[in-house]
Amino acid sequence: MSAWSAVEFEAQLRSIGEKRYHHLHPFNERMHSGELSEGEFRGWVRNRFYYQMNLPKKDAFILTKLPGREDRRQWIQRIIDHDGRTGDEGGLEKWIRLGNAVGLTRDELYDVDTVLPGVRFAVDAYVDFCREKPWLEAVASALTELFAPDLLSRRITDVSHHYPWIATEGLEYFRARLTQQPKDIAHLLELVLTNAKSREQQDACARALEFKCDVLWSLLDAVELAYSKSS
């Protein structure tokens, strides 16, 4: 099979998100409809933090494999955005503020022994994928960010409206990502569209994106199963 053009390939990638991104998951739909109990919302925040705390690790694995200096310079910003640096609070600290806003302590968030097994399995599988796969496939798996900005915008609006018990400062993580993601997305697309030249490479990138969608979906499956009857 011949390779897709860049336009065709991008359309194929975007179609995966339209069908498989976790904005379609019933738990996410209930969240945005204001139907989650406090226990459900708290359980999501707590378990999603395990995913958040592993993002810098998977990005570090990708960083070591990127072939170009300029790409490494851009990619390292992702680690800084999450881990922060002296005088510059990162995404992890902002997520801890969200945890505090829903009644969780820092120690509770960092207690990995209380992470749901299904969440741990999905997140660890994602980190392993990024460590073991070629850099192009690992980068392509992050293309779920293509579909995140609309969901983040909705989350800020819907959580503020439906869950007034959550302090507004707890939503700063989502606000910050809205300004950080456009540059990340542009870099992701450039890397994948430019370097996936053969149909075989393009198909591998598409499978990587499908895998990442499955990771996010599985995370919500585990949370929904564990907390659907919580109060």
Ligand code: PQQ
Given for the second form:
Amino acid sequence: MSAWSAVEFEAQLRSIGEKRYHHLHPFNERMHSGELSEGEFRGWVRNRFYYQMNLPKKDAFILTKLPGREDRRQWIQRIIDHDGRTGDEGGLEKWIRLGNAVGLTRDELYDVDTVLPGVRFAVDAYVDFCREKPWLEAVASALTELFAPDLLSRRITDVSHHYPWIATEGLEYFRARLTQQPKDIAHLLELVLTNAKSREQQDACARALEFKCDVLWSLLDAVELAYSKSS
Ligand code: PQQ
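To test you: the structure above is the form predicted on its own. What is the structure of the form predicted in complex with the named molecule?
Let's see the whole complex now, leading with the same chain.
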């Protein structure tokens, strides 16, 4: 089969997110309409931290495989964005502030033994995918970020509106991601659109994006099942 043009290929990738990204998950829909109990919100923040903790690790696996120096220079910033460095607290610390705002301590967030099994399974699968797959597919699995900015802006507005018990300071993680994400997205698209030349490579990238949508979806399935009765 012949390869898609870059424009067609990008449209294919975007159509996957329109159908399978976690903005459509019932738990997210309930978050945005103000229906989550405090226990459900806390359960999401606690378990999503396991995803956050693992982002720098999966990005480090990808870093070891990227062939070009210029791409590694850009990619390494993703690790710094989450882990931070002197003078820049980083995303993990901001997520801990969100945890504190919903009543979780740092120790509770870092206690990996209390992560829900389904969340651990999904996140570990994502890290393993990035460790094992060729760099192009591993990079393509991060393309869910294409769909995140809309969701993040809505989350900031809707959470501030519906959950006044969460201090606004707790939402700093999402505000920071809105400024960081455009450069990540531009780099992801450049890497994938210019390097997936054959139809086989393009299809493999599309499968990687579908897999990642499933990771995010499964995470919310597990959270919804575990906390739906909590007040
Ligand atoms: N996804 C990645 C990735 O796969 O490399 C990195 C991030 C996401 C983030 O740093 C995020 O904050 C983030 N947030 C959401 C969200 O809150 O809905 C989704 C995603 C995503 O789509 O994978 C990421």
